[in-house]
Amino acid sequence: MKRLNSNQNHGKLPVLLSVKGNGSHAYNSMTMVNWLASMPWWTPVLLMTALILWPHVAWAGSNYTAGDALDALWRWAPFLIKSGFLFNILISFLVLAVGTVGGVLLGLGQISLSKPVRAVSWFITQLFRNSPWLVILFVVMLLVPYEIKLFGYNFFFPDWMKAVFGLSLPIIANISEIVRGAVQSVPNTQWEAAEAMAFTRNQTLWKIILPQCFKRMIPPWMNWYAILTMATPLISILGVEEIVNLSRQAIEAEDNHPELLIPFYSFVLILFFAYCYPIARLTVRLERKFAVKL
């Protein structure tokens, strides 16, 4: 705070000027991906080295050696990657596809001229944006039946389909906010110019506004894909046989040796890090490239 000199302001009461902040503490939705992308290239190497050396402390007093644990991991690694990790990636693609379509529709609903449509879209967005993903999955697991009979036909909902539906809800809500924010970031002069040229609202939205929003939406969209991929192990609570679930089964098949926990779950960690780290780096690069120049 700064006090004005009374000699320079004769006849006036002294005032306190507000401090001008530098905005360094402003909220940034890209915080997680920026932090991940800021790690140097040698971080995975250092992480892998630490994960390899740390288990030797536990193995020192055990008959089950490090070689035995690594041999077990080597035998199970192809199965864990092919039947586990690749299925996690497939689930993430399906969830992102459903979430993108639903999020675009919900985001456009938030900017609708109809007040009831805006209110409903806003409520759905805020509900699933501010709900824990694990709780959403539990609710989906309990409410969605395994089988529905309609018009004499039986429709089955396997565990993986419930997982896709459950994870899609928060993704839809967050992409809805991305769409709404991108549309509202376009200057009002664009709308006014389109109106002066006798464009309808739909023509203005689809031919003028949304094409400008596309580049702006790519970085946060990729950011949410990275977050979604790292959240896919949550679907193990639905009984889906993804990599974490299969790793637990593999450890049980190897007689539940405690020494297997660190190698197997470290292997899972390395797989996710190796997949998500390049996405984070690319996201930051695209964010800088497509940043709005003011």
Given for the second form:
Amino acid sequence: MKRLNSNQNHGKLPVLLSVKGNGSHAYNSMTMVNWLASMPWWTPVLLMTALILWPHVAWAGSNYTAGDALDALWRWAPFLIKSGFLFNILISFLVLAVGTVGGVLLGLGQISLSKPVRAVSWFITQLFRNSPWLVILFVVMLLVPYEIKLFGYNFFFPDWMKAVFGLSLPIIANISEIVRGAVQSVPNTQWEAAEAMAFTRNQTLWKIILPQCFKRMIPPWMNWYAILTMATPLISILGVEEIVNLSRQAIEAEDNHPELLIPFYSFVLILFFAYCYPIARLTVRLERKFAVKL
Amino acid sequence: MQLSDSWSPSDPIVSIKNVHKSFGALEVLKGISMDIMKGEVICIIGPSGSGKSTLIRCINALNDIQSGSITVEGQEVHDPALDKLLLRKKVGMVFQQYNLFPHKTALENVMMAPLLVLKEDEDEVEARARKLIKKVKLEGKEDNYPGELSGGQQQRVAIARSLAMQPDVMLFDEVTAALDPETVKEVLVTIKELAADGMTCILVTHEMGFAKEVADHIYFTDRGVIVEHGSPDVFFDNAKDPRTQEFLSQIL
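Switching forms now, from the form predicted on its own to the form predicted together with the partner chain, please provide the structure.
Let's see the whole complex now, leading with the same chain.
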């Protein structure tokens, strides 16, 4: 087997071989954004055209035409965007806010001088980074009560709040890793120089180290925003009325014609694409820009 | 303000006594002693791996020691009760790789420590920083970022940055080793002027010509011990130990 490989590679030194050619894949957290950004902008249009034409053929015998289906979509679209998609975007902002604050704190915990703090932060990070999001959502849904009585006050946790919390956990963990990685990418000598000039650890971290790696954190941070935005429909299974949930309700209101499924869900797909595609392109551009500089 | 009340300027400003330092099983300093008086310029030379850099990094407590004693202005450096920040205000250090803060301009690099650590008045600090940049002959480069400066220029900013803390002792850790030959001179001239102003300087260096010209005292270390020391004239012309002779014959 080894012999065969070396023949195929025409005796090139191993270091000269492309990684892809070897069939091994290095893990790259930016894969999703890179893939999205690599698509031409008209991809969903092409996809939708094909999908709309298909039921035309499939249900040619039915009275309900693709024209009727599109008509229904046309009537529902403003409601789906306003009450559905914008709500998804709102959720994504909330998750990003909670995830960023929590992730930065947890990331700083991972580089803390205190060993217990470091260990706990590392454990939380790994736990939520490596758990399926859906499982996390279910656990949060079942464990967090609707109402908590504390010091004589009633605190309510409606479903959307639990959903934000549940989606935030994996984001917190991933942003924690971004922060840890970025801080550790700054050469040790910077810490040393600051130490020799009597800076305290906090001053060094906030005035010298973090400002240097701030730029480096932006592309992966945006990458996670795109991922989490596309994950917001997950909360539909928790009963939160976001776009996928409302689309299903709309289809039901239109007498559950199967011809409606493809136009309605394709519409959802296009909305997400239209929102995330520019973010992905910008992320990839920023990543290249910051990678060259540094 | 000095570090210890019992110290008077006629005592050694830095006193190193029988210092031992190990990294795990590897002992890099095996009983080093030296006294440095205020205003003296000391050059520590020797083959790589002889423990020179480790030694000066022990003086400002960037490295700890296993046994022995190092005092700066009478204050024991490795006293666990000592506020290390207090020590580092007195002892400035310049590194081989300059280690400027890349996100700050030359002027900001010089101003940062006095502002944040000493909490001095901003106008005063800026005036002092501009004067220091002038002193290291970098007028007009105040607003340049380190990435826009040559190695020699960056190293001179690094020297100004250390001086901005108004230290009593300056440590130079092979500050010209990473520089192009043509920029080495400008950095050495800066250090020479500093020495002429009466600054106590401890240098680890491979620049023998410079050591001969500027140093008051030369220490030759090899494998963690001081093999030989003396004034430059005696040291360079009449080295007694065969190890010193061999080293000098290779380098001169």
